[in-house]
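The form predicted on its own is given below as one chain in structure tokens.
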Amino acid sequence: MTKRDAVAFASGLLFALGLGVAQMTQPAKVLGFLDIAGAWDPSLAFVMLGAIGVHALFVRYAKTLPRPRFAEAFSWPEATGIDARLVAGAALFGIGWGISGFCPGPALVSLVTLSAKTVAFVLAMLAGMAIHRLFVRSNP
């Protein structure tokens, strides 16, 4: 394993112990928090909140070095604009989101869980992301 190996998945061990313990892999808690009409859980604002602050701290950071330690250059979005197929794609993801209580994260992390919902949902998103696969591929 090399040390860009382990940084990565030191790095995904990290993100998936932060998705447990902002109780993310609990469909009912997104959901409570999606029931704005309801019983709203106001508690997943707060873990968004911070998690765009270090984000946006380390963003900051990161574009005053010349290049990632682990890689030849960084990789930053290059669209910047709203398209209708960015506008899809929120959402669509924001349909599936508000319906299962899981985005695809969670939804990994979940999947020690071996839940019969779980696998049902990720078996679901690998299954739209090789049609929307497809679908950039017949239009690029």
Contents of the next structure:
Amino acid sequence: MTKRDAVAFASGLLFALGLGVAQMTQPAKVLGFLDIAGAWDPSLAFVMLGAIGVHALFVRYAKTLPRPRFAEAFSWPEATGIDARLVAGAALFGIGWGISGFCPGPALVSLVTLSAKTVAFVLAMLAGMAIHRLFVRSNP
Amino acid sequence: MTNFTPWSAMLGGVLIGLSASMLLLLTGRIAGISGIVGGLLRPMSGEAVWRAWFLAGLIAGGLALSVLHPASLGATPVPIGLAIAGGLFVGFGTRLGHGCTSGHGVCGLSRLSVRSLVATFTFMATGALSTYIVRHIVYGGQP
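Given the form predicted on its own above, produce the structure of the same protein in the form predicted together with the partner chain.
Zooming out: every chain and molecule, the one shown earlier first.
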């Protein structure tokens, strides 16, 4: 296990705890946030506020560094354009999120409950990713 | 009906922000969950192992939550058929759109990426719309 792997493990662990404290791992809570026409619960907007508030400061700091501590370079995303794939992909993701109350991180964290619906969601999510790889990536 | 919990939500958000910052400053990688998982389906040399460790950390965090804060873990209230449909849309959509709530919503917005801003507004809008359709039209207020 390299230092990079150890950091990745710790980061995943902390990420999961954050999702749990924020109750993002409770799909009913997420659906309460997305249900603006019902008994709207705006709590999860504060997750974004807390996460972006902290991370934006560290991103600014990272941009002043020559390289990360345990790697050769920062892997900043290179794409900047706004195209149909970005919007269509985000739209489809939102539909799935709004149907189920699960996005990828919370679903993976919730796997430990071994709930049939959570396991089914994660397997379907992996299938959706595989379908994309088979039918979209090869035909750009 | 759920309760308004701004402080625990903000604290959880801070932990997520610290997690993404740790990964960025020490390894230079972006904490986008769909990218990390999707990348594992097509392992590239040198990039698969840290992704697997990140995933192991997520699961370890889930185990810790199941002991320390079990009420935070719940299954989706919708029937299993909708859970499967939701998973398919989430998996396909996050790969097509290159990100999810973490990659675009947290990491992208923190970088002031306009691309991520467009993605975030789009998935928030379609998320609210599909929740509305499922809850208020299909199930008449339930689940």
